[in-house]
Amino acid sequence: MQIISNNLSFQYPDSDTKVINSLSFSMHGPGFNAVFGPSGVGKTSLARIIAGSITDQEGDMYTKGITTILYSYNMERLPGWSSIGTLLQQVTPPGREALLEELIELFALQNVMDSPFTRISLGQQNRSNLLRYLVQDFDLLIMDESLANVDEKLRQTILLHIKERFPDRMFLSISHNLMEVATFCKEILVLGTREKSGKGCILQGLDLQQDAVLDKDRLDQSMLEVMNAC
């Protein structure tokens, strides 16, 4: 599995500035990959060019071993009409209901499967939706910042047993969270600010596993080389 981009731009039309410009880059999988950097440098802009949501960039972006790519967005909203458990027994296909049963006992939602969508706190909003896409057929799903608004003990947990009970598939995570970004991803691409434009690079994280033991001081080095790349 691959994501590659070659001299990759990007400019909204009522821009005069490129979000993206001249952006290269490979990334590998399987496993939690990330994308990092501030506000405005074109992650999101990045995240839906792979998606193919948005399909004007100039140069190249193309992957290899990935068929399949679903993208999660934190701001992405249900249906509010019916309850949480009925929309996800819907989208949930054939065979996977055990899977449902084990996310939905895993991301905390139990107590809110008969509450409608738009009666639940944020964090549950987007704990569901990002539970939507996990029991569907994918290679690669892009999370971007799919679990904003959710603790960090329990956006722990979740992290580190999607990365166990998927470890065949790739994912790639829009955050602003450095110290998650660092802990639990593997391969980040860090893209700086709009002076250092399509000067992106990949740094390693810990990739953090499950009942593994964190190593403060590789944690702080990897804090510390990331900012350093902004």
The other form holds:
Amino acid sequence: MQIISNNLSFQYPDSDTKVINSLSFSMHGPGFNAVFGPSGVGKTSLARIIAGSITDQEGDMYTKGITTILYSYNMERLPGWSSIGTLLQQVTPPGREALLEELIELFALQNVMDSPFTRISLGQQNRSNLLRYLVQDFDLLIMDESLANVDEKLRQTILLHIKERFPDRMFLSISHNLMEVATFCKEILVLGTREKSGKGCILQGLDLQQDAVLDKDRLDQSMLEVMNAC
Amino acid sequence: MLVRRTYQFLIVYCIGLASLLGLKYALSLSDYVIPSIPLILETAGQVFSDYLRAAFSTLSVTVLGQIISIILAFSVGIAGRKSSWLGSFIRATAYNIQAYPIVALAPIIFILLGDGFLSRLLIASIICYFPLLLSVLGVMAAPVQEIEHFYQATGRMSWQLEVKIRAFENLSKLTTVISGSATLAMAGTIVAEFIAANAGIGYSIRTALYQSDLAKIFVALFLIGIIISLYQGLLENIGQWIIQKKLG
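Structure of the form predicted together with the partner chain (previous: the form predicted alone):
Up next: the whole complex, starting with the chain shown before.
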């Protein structure tokens, strides 16, 4: 699995400046990767280009060994006419009911299955949204701040479990959480400020696995590298 | 909602009547020009039951006309929600026709269809239809991206689901527009009855107008106001009930 960008540029029609300027990189899967950078450097635009919802970019963006790409983001909502449990069951492909149940428990959503989407917290909303993507067919899942508003401990549990449960899939996490990115991700695409645009570089994260011990020195070093690359 | 609508109308009606009576006594106008309260009450006693029947006849046409226009507006609105040439054509046509005073077409309908139920129904429907259509088009053509994205990305989106999402997300707006369109439907029916009809409260008003009997017109206006207030209040209550049931 590979995501390859070659001299990629993108500018919104109503804007004077390029949000992505001559960006080249190559990212490998399967595994948990990330796009990191300050606000406004084009992380979401890049994600949408990879997902195919933006198509009028310049340069090349293509994938190898990836057929189905899903893009989830943290502002998504589930419809309000049914309970979360019913809606999740409706979108679960046949044969994945056990996976759904497993993820409901892992995501600590058992108690809100009978509630409508509007009655649960933002963190629960984001978890239930991500959960429905995980039971779909995909090769690459882009998670654009998909675990925002979820407490640190649960985020860690979820991320480690996803990595263990879906070892043959590729994930691309878009996050502002430096520690999370450095700890859990294998490859980190760091997008710099606009002045440094085009100089996006791939750094190695710790790629922490379930039951592994975190090396704090390596984590500090990885975080420093990411910060300096921005 | 039902009670509030009714007493709001009663306040407006009493203010209007009091203003006319004030004018009558200030200018010493005769009962022939502006009838006194006893004369209005006496007339009400004579015509109330006939006028009530006529008002219900108007209401029945109003309700039917509104139902037809709601069905039509949703059918065309759903067809016109797409950004295809057909959708663009429907939206452009609806906006242009809306700009024309549809009531001016009423004589053509009477020439073609003559007096009677069908003409009243048709005029009530078309007067109510276009404002409804614009609202439905506005709702149906606006994607709810944060809900629709998942269904599109996973290939689960169907036109029925798309319509359901957009209607549900705009339930308050749609119920308000539908209850508001009741007034338009009744205005359309009464206009039709004014122009040429053989039944309804508009027809009764036209007859009273020929007799220069303002007392009868006051009674008719009172009944129109009460009935439309009750009907609109009922629609608002139904809308509130649906919203509470669906949105919690």
